[in-house]
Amino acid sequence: MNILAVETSCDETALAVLECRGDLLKGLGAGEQSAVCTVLGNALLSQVEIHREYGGVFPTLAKREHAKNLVPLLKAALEEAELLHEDTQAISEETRDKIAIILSREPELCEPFLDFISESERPAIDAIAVTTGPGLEPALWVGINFAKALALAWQKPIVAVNHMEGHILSALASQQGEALLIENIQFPVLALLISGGHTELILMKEWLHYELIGRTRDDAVGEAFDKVARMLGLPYPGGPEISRLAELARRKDAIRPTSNVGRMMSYTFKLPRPMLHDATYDFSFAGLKTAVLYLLKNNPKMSEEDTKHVAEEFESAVADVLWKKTARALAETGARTLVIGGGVSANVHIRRTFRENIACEYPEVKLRIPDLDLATDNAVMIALAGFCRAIRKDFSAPDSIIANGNVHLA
């Protein structure tokens, strides 16, 4: 089965071409349950540098780029996959309006893809996976409304696509040469979802069935390092900032000057670990922000290397939240399989954190942490969605996909 999907939750226009084959639905023992998936074409444009003056993504800003971006991707993920090809078609009045009246929301997309399906064949795409939360809503309806108009020129159906399903299926698949595999997936699975919009911890028992045991009471962990970020000084987007600094404090000597008398020095700054020792699974990252705060006020004289071992503090706290409530899930599900999951898996000192941990404390336990290029958006981690649900027949009537921005995955 061939899978295009469409990406634009955020500021990166991903499209992606994979070819899959396999069940992950046969049952639940080892080794029952197997896919394999070859990604035939990868297209991805960022817009991180369009919204670094705004200190953040401008929702308005990012459906215009995504607007502009989408057909020129889709050429170069098709020709990648080597599924363009050059030819007129006829496309009727009757269509034309259609995809008209789909792309109203985006005009300055309409003309170029007519454009594109007017001058090429239809491609040998089975199905087309498409994001539709949770995300900012104006980003989301371009991709969908896309989409949309592909499914209607091509004839083909859609499966509507959770974006954190997505990351927690890319964290599931491991990389084989170029195709990424599926198999001897333990259950339970648990999955901690951490990004700019979410901290939780999903427990899944079997295929793509989910519950929701703990999330964030207030900041996401992505929001409370972007917003940490900005007190620091530093720029958008903040959370590489604040792990690069962090991993430069790291390779220091602990031992400081202890000349300027009267500041603190850079060793001796300590950040609180909100509800560790709580007895849920949620998470609070506000509380850990205002520390941050106050402890900017009561040093205003920052050095360089002391912004370096606040970023580290900050990072060292996040990352011991992050592991000991996950631990307790883990010991409390039974859990076999631990995901990490959505952009902030990304963070160096937190997969080190919980691969240390892992392997100290629950050796039993599979750790499955995407790789680097599949833990920020991307549009491969959509079709591997999108063929986990096509091939249960779980497609969407074009007309009921709608964009929601707060969607929830269990």
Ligand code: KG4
The other form holds:
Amino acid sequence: MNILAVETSCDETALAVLECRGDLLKGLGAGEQSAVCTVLGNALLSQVEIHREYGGVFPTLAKREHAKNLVPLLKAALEEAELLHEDTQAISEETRDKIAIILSREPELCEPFLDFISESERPAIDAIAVTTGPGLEPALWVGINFAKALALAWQKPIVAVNHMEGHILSALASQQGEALLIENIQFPVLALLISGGHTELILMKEWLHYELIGRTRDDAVGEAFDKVARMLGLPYPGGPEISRLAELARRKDAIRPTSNVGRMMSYTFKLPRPMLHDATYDFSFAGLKTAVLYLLKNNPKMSEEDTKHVAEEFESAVADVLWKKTARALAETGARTLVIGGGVSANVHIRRTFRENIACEYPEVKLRIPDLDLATDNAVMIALAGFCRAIRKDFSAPDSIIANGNVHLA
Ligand code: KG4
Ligand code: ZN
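Please move on to the form predicted together with this ligand, as the form predicted alone is already shown.
Then the entire complex follows, led off by the chain already shown.
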């Protein structure tokens, strides 16, 4: 089955074409292969540079950029997949009118879309998967309307995909040569989802059934990274910036002799580990963010070196809390597989902390973290989730599909 996936939930416009085989829901016996997908085409355009001057994602700008990028990226993804063939297609007046209505809120998209459709053959695509939430609603709508227009023009079904399900599935897929394999997953699966909008612990006892067992009570981890980065004067998105500085600090620590007096003096920044000993699986990062704010207020003359160590201590505090809460959930749920998904799973220190701690304390638990290019938002993950839904014939009537910025997996 060939799936075309469309992702526009935030500030990445992404399209991918995957050829998928197998069935996750049937035949999950030990050693049995469950699903194999080959990425035929993958096109992504990040808007980070555009939003940087606003210090975060500016929704109307994101919507406009998605509208501008979708047709060129579709062409690029189909071309890479060798599914783009020029041909003149007669589109009936009726279809043309319907497409114009579907895309009436994206005027900059309508004309290039109609041009593209009338100049190319219908590609060998079996279903169109599109992110319908969670995310920024104006941004989500562009992708949804685009998918609806494609579905009409090509007469193909649509699968509505939850972005967070995409993050889970991209972590469960392992790269084997050219293919992405989802196999031998031992249940229950515990998923720690950490992104710009989410911090959740989700238990999956069987495929595609989710139970929310813990969540942040205030800021999401990625949000805390981005806000603390701004306090430190670092550009958006702050997560990778903090990570870069923190790693520099750790590297220096590793080579500096312990007798060094400077080390003892300057590295006394200590930040709290919120809710570490609380009996729930919930998180809270607002207090940690405020603690950084006070630390900076109380130390107005921070050197570059000091800033690196604040980044290090903040990142360590986050990793400690994420690990302790997850470890408790592992022990109490008996989970056999641990998944970490969402953009913050790209963080080197968090990846290392979990790898080391799992190997040491829970060697029987299989840890799955997405490859770096699948950790942050992309369309391959949406195609993987779309495939899992499509094999169950979990299609949606185009008219019923709406953007839902706050939709929950469980
Ligand atoms: O999943 P994602 O790409 O988009 C959402 O669905 O939100 O996650 C974006 C978040 C941002 O807050 C970004 O700062 C954070 O992931 N992030 C990181 C790293 N790379 C991205 N946070 C910490 N360390 C990183 N290396
Ligand atoms: Zn995401």
